[in-house]
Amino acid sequence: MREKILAVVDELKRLKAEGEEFVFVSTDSVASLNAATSGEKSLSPAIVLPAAAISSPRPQPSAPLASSAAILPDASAVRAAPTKSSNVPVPSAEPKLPPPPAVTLPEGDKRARWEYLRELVLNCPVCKANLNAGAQVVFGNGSLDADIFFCGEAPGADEEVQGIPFVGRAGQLLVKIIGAMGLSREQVYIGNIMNWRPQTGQSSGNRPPTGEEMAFCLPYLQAQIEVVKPKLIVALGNTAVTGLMGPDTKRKLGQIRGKWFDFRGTPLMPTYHPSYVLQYGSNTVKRQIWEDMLAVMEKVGMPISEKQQGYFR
């Protein structure tokens, strides 16, 4: 029975990685699985259907970049997300947020316009009203002359404390990937679709932002892109892709990653989020995201060494 339950969990994780947000499970199946898991003390008690989302893996120490194998670490264990009883808010048909803001940037150089925009976002009453207790609004940072704009989804626990995007485990991995490309974090720009960590009603755990939340924050992201004027955007993960390209229930990240799209006149490359690599860190997955980075390097005219070409083959 244990093997069958783990097989179900693996299939749910695979569906989530491909962009599926919901699965149909009959009442009888739920009852059978719940009864089957009640005696499995070695399994996490959170593995109870109908919860199908998988949260981030447990922390592991990160190692400095020493070779191509160190760019993307091995897969780590994951835990099941909170179940139906966990007070995770269910999106309502009624609007919970005001209409998206109209952002008009002032005249001036990049730094002056960015500083204006940063103050606007950090003091946005809607962003501040949706913060978790003790958290900060998170605004993008990096080079204002960057060729590459990395766009993530929403701040996590580490990010909302520090007020900086991508500083947790996924951020550390992203910095390693950027380093393997021959760049530093200071030479690229990193931002998020969201400026606050979506509330879950709990002290831990993450949830994807709603379409309404992403729509509200999108003008702030668009304004950052307008200031930086990058040569291209890298969309990290399905949520970032949805925020930039719009919702599409038929679109699967595994099918579109590595292909070029367009965001308001700027080339857009969808790829996996670093947290996905932390969860499913096979050499196949590592090679896929690295091939996307090679395409990015080629697009901006960066040199690619033979060693870089050979990573994870």
The other form holds:
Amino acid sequence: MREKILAVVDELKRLKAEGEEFVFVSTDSVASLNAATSGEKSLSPAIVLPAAAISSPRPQPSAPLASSAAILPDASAVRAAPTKSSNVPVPSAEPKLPPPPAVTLPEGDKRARWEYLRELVLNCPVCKANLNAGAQVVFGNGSLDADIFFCGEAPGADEEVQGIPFVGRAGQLLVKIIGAMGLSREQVYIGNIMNWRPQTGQSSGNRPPTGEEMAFCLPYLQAQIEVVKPKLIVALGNTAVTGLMGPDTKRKLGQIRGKWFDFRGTPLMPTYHPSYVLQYGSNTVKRQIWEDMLAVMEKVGMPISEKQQGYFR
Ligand code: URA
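Same protein, different condition: the form predicted alone was shown, now please give the form predicted in complex with uracil (URA).
Let us now look at the entire complex, which starts with that chain.
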């Protein structure tokens, strides 16, 4: 029994790491889960589990699934699925943030415009009000003449302390990938959908940003893209894809990665987030990311050596 629950928790954690915020559970699956846990209380048929609510599992083999904090620390977060075919998450009732800022860049060269934008974001009262204690607002960095603009999700624990994107473990892996492409961190631009680390109310752990948080920060990201004018954008993981391409519950990163999309006139390549590789990176996933990077290199006209072609083969 414990194994079955752990397997479900593992799968939910994997989906969460992939950026899934909600998981649709069919009536049949709920029935099987309830049969497997044979508890007194049952899950209601056809529910949407917020994958974002999944934290470290504390499986209680004898407890029924719905009442077990193992999967849903906050059982109140279980919401009835919208009727009919839609499984779009119900938006939170009250807006918690003001409308997204209107950003107007000043005249001037790239550096002057970027410095202006950086000051604007670092002093953004909404960003500052959403910081964890002792944390900093995180603004993008890298070359203002970069051909490639990497876009991640949100600062993590290391980034919010240092005020620099992608400096933790995922960042180190990203820099390795960039290095394998024959570039340095300083030759590309690295930004995030979010300028602050979404608060969890707990001392550890991350959560994906809400749609409202992403919408608030998007003008800041868009302005960075406008300043840098990269040849293309690489969206790292589901949150970056959702932030840049808009929400779509039917879209699956595994299906769209490696293909070209458009963000307001700039080619956009979705791929996996480095933290996904760190947690679940099979050789297949590593190869897939690398194939995506080869496509990126080709698109910007970089030479590709035989050795590079052969990585992860
Ligand atoms: N993950 C992100 O998406 N961005 C960061 O800056 C760090 C980790």
